[in-house]
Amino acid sequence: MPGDFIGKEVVEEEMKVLEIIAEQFGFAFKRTHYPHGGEHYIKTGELLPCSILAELRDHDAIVFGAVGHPDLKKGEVEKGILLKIRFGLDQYINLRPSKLYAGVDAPIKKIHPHLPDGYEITVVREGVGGLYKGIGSYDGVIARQEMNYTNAEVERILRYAYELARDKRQILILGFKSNVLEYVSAQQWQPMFEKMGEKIYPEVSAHYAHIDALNGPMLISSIPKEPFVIVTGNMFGDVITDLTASLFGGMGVGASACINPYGTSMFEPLHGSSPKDYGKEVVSPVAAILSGALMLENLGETKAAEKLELSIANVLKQRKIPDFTVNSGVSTQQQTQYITTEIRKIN
């Protein structure tokens, strides 16, 4: 489901790379193409019918580009397609890793020059609850938006984050706002986080931090020396992952996965549809291709995922892609070519 504008461009490049990797590792993709996005909605009046959502449940994974159209009301197509998929398929884990790649002029290196290549911050964002449920109202004078979480929703995302931190042997930080959000944060998320760490995952070094301190002073002044995992709610996760992606090289290197461990998951780059850049062949497909690596890992093709990420890392280390902006001087197709050439070179 490539969606709109540059979403179509980056998904095309991503699939080229994934087909080469699949051939090398002896598996294949059976594709179903879905045209849904802003352009499709304008033409047909159709966002995402429930019948299509039901079809998606029968797929192993969804490769997603980006949706958004300047001729539509803000959020209309994003809510009607992207959020409908996330909520309808219960993709409650929004996994967003940010990694330092050699050869990338990442702003965080200027702030923390001691950080080694390969340093990583992984954000586990709760994906289907909180403010994004859309519970609220507006009467023309007062607007109300509710941050609702059930204990079951909090428990399952915390458990995933703890297990991820345990498997990675990394610190786990809960980022929330217990000094202000009395009920959701102080009475629910933080106590559940601390109890789970004490009773179930005592081997994990787990800490709480106010999300504003995490977003600012910690990332800027006192970042942990070792890679770490952040777990947080839907709204806060949306904000902090734009920051982490930007610090580690920009939205063009930001990959994400919307995961349902027991159903169909979706894999998409962090960037939007960027209509102004469409058709110029200047956008970077790297974030989309890295999202493809996340998909391979999620599907159990671990070796293929590792080779794909290594190929991208080698290209970046050689500085063949100087940056991920539209001014990089390296076309969309050329960036893909560099990566596919590297894939074929690695034994």
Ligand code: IPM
The other form holds:
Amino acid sequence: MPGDFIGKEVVEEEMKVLEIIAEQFGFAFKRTHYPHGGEHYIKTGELLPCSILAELRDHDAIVFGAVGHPDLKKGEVEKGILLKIRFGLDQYINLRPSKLYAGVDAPIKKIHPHLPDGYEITVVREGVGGLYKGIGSYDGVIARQEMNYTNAEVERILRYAYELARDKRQILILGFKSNVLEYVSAQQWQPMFEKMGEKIYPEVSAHYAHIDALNGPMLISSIPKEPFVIVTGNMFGDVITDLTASLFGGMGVGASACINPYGTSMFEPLHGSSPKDYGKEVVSPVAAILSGALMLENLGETKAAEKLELSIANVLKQRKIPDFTVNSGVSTQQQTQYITTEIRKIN
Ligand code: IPM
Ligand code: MN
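Provide the structure of the form predicted together with ligand IPM, given the form predicted on its own shown above.
Below is the entire complex, every chain and molecule, led by the chain shown above.
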């Protein structure tokens, strides 16, 4: 489901790369193309009917581009398509890793020059609950918007984060707001986080931090020397992942996975549909291709995922893609070409 504008461009490149990798590793994709997005909505009046949602459920994974159209009300297709898929397929884990690649002038390197290549911050954002449930009202005078979490929703995302930190042998930080959000943070998330750590994952080094303190002082002035995992709620995770992506090189390198471990997961670049850049072949496909690597890993094609990531890392190290902006001087297709050449080379 490439969606709109540059979503179409980057997914095309991503699929080229994925097909080559699949061929090398002896598997193949059976693809269904879904035209849904803002443009399709304008043309047909169809957003994302439940019948399509049901069809999506029959796939192993969704490769997503971006949705958003300037002729539509803000949020219409974002909510009507993207969030509808996340909610409808219960993709409760929104995984957003950021890695320091050699050869990339990541702003975080300027702040922390000692950070080694390969350093990573992985954000585990809760993907379907909290403020995103859309519970609230506005009577013209008072507006309310509820941050709503059931214990079961908190439990399952914390469990995933603990297991990820354990497997990666990394520190786990819960970023929330217990000094202000009495119910969701102080009474629910933080105690559940601490109890789970003590009882089930004592081997994981787990800490609580106020989310604002993570944003500012922690990321900017003092940062753990070792890679770490942040687990947080949907809204805070939305905010902090634009920051982490930017610190590690920009939205053009931010990849994400909307995961339901028991169902169909979706893989999408962090960036939007960017109509102004469409058709110029200037956007970087790297975020989409990295999302493809996340998909391979999620599908159990670990070796293929590793090779794809290594190929991207090599290309970046050689500075063939100097940055991920539209001014990189390297066309969309040329960037893909570098990556596919590298894939073929390190056979
Ligand atoms: C993101 C986006 C979405 C979100 C929007 C487009 C609904 O900002 O994936 O981070 O808020 O989750
Ligand atoms: Mn966002």
